[in-house]
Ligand code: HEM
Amino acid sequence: MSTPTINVPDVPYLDISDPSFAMQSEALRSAREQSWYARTNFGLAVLRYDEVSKLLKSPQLIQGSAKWPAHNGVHGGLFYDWWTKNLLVLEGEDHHRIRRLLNPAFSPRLIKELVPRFQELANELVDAFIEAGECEFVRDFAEPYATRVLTILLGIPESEWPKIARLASTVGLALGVTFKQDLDKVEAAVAELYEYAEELIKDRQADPGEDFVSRLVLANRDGDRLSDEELRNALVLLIFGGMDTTRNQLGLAMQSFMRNPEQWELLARRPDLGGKAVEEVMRTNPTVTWVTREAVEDFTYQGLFIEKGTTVHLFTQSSGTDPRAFPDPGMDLLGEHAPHYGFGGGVHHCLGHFVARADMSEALPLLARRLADPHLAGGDEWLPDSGNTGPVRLPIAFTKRA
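In the form predicted alone, the structure of this chain alone:
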């Protein structure tokens, strides 16, 4: 790993591998005021909106997440092999080709047709705990909702959601600062997901339907098709990303609205603001708190010499609340704000953003219409506030709306 050759004493330093490091902290806000970037133990961190916007689209930077396993001392194994071959980290023609073949399966029309089922599912989950006046939000809503949406999309039995959730959650440990100590569990989960995906592909090859997996299996552009390995890698990424990130983001959305009760009441009165609610939560409190890039050549940006091979973390949460771009950076469903980068940006913009936006924009207004005054009930547990974050447990209490 390379680090910048420049040594500026007044540039802040952040230890982003420390479990106590927090994105939403005074230390990070102070660093953002001090400088547009910080030095870290994993290269550079870009803290402000304007610089994140420009560097996210810079041809001098490529996807840098491929080195995440190596940064954590992992140089081989099932996870390493899958991670270094999936769409998230591929570049150039390999990335363009697979993305081009995958893209038709993420049809907005297909997603729109599923919206009534998303609404039905959300109501079903709320019905199960509404009379109690309390729930453990991750267990009772965020996780089953995110996972069952995924099973609906993939065309697999919804009864299999606990298995999918368990495996996706375990693979998600690889993106946390405790990756190395969780490696054995992650490897076992990847092996199980490989087997699951391979069986799903064989079934759809023999008997294709109208579901997402069938669309992938049948995808053909100019005589080019995805190989079985490429299909498997894409499905594992979809299962992991589609469940883990949506579950975490729903939990973070509830946290944001509990901190901003007037916005929750506004959403209850104005369910048409569901889409805006998703955008505001992802701007101010995203589950993906940074996206990683790597310098492909030496270059200078705003007087900073960045050496080829330098890892550059673009802090999405910090940039989304940068007062230079957002004079009043708090959540505001009626405000007009610049685009956020909670779904990444550039050629690596999240391919599944239509799905995430659709299912969350249905869930959040429905929850607001049914639950009044949600508040913490004690005993909440959280992933570290860095990398990919979110609640592990989120007990809440509320009043049932009339």
Contents of the next structure:
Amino acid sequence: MSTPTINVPDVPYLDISDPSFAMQSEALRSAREQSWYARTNFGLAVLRYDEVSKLLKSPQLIQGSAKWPAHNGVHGGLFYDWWTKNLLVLEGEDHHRIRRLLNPAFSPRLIKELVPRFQELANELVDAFIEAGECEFVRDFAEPYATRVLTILLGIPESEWPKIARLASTVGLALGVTFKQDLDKVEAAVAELYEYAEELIKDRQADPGEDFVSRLVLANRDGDRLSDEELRNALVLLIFGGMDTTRNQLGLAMQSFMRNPEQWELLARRPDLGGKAVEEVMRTNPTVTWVTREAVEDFTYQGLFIEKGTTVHLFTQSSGTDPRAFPDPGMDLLGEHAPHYGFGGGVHHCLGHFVARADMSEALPLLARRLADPHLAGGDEWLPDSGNTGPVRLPIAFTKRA
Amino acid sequence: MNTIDVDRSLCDNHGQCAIAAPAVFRMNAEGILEYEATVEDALLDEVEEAIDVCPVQAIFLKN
Ligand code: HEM
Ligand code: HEM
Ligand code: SF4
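Could I have the structure of this protein in the form predicted together with the named molecule, to go alongside the form predicted alone above?
Entire complex below, previous chain first.
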């Protein structure tokens, strides 16, 4: 965290910690028209597509999230140790070494093999509520789907999913404004996830197979391998980074399609558009509303002096609907659009994106094929727009199609 | 000889290839990809890995 160092009078200002701060608002759109960046109460916000694209990959910016615990007055403990040593916040060769060792397990070819299991799972979940004509979409689909996909990937018994979901969400409290109050709960959850991960690792080391965790255990590059601690940290990061994100993104997808019913009908007729559906939802309604970076040195970008230590928030939805890059920014499964940054970009580009893309691009057309006319049934609750957003509760009603 | 072709209309300069196969791909000071157009067999494993990890699947190899 750093105090804003920029003081240019005709640049827009955004209070990003105001609970009512809205990404998809007139205020933000007019700020984006006025300037490519805004000042905020926590550093800068970058609003336009080209600038987000360039700064995301700029060698002058590093992962800004390393300082998150310290920013919240947390300077030690299990969470702190894990956070400050995980792939997401490591930089340079420390980061690249771990990433090289993790990469092979995430090969798109290997992930394709899991697709039939994703379809089976989605159908099983829909079967459970289809006759009722209504469901609580987060509880009945998004959360179990996102979590069980992770258990399938990691080879954890699927029956364990409620526990894993609870632990991951508890660790997620560390990213919220009440981090300091929740610290004891967070520490206990990290400890429990560590135990899970350690058991998995021991098990696969004793009896390696063809599965994902075995591949990580056996990963080897020019004689280098992951230590047990590195493996454990990575597994916990996958659980933590893969579950709430996918759950929230699926909830947001349902919201997007309820707002664009003709696109839902199109998807129901054209399941081959599942991949495009994921891209369009993430471009126009991303769960990760900004990616945080920090300037490692003083530099000037487009005439703006950015001082070393400045926090820079790269806004995803704002860049993904910037009329300069998307003249017709609305959701359109048949449109040809530039790539979005809902999975971040540059060296920290989401490691799990092939998994997330594969599972969501199966889930969405399958839902469209089975549920006609989904609409809000009342009682929905939402996370704030800062950081990671999405529905906490999303009751919907629909007509059974299949 | 093995020829590498990066489709520049797809490449978004994420630099994941340069992490996976630093002997073949690198990012210049402006953050733009530079790469060897031909590689020896000894580097093929690395190149395959770069092909796999490219987020936009922009790398193609011809043997
Ligand atoms: C829709 C679902 C997902 C979304 C929206 C998402 C989004 C992101 C974003 C924006 C980043 C970059 C963060 C930054 O640069 O500060 C990231 C990184 C990461 N994600 Fe995902 N993610 C998703 C699913 C997954 C899944 C399923 C996994 C694992 C199986 C995963 C594992 C990771 C890891 C390990 C990183 C850190 C990569 C690095 O720093 O090198 N993510 N994700
Ligand atoms: C130094 C790095 C970071 C800074 C300066 C920062 C800043 C902020 C700010 C200003 C807010 C608004 C709430 C408030 O504190 O008043 C916020 C909320 C949030 N941030 Fe960050 N953030 C950072 C890193 C991260 C990272 C790495 C993540 C997740 C990957 C994250 C996830 C969130 C979430 C989920 C919220 C919403 C919390 C809530 O409202 O309950 N942040 N952050
Ligand atoms: S990983 Fe792909 S997108 Fe990134 S620089 Fe290499 S070729 Fe370009």
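Numbering follows the first chain given and starts at 1. Keep in mind that what you see is a predicted model, and the values were worked out from it rather than measured. Rigid core here is just the name for the largest C-alpha set that superposes within 1.5 Å across the two forms.
- Superposition on the rigid core between these two forms places the CA atom of Phe141 less than 2 Å from its counterpart.
- A displacement of less than 2 angstroms separates the C-alpha positions of Asn260 between these two forms, with the rigid core held in common.
- Relative to the superposed core, Asp298 undergoes a Cα shift smaller than 2 Å between these two forms.
- If you overlay the core, the Cα of Asp182 moves by 3.3 Å between these two forms.
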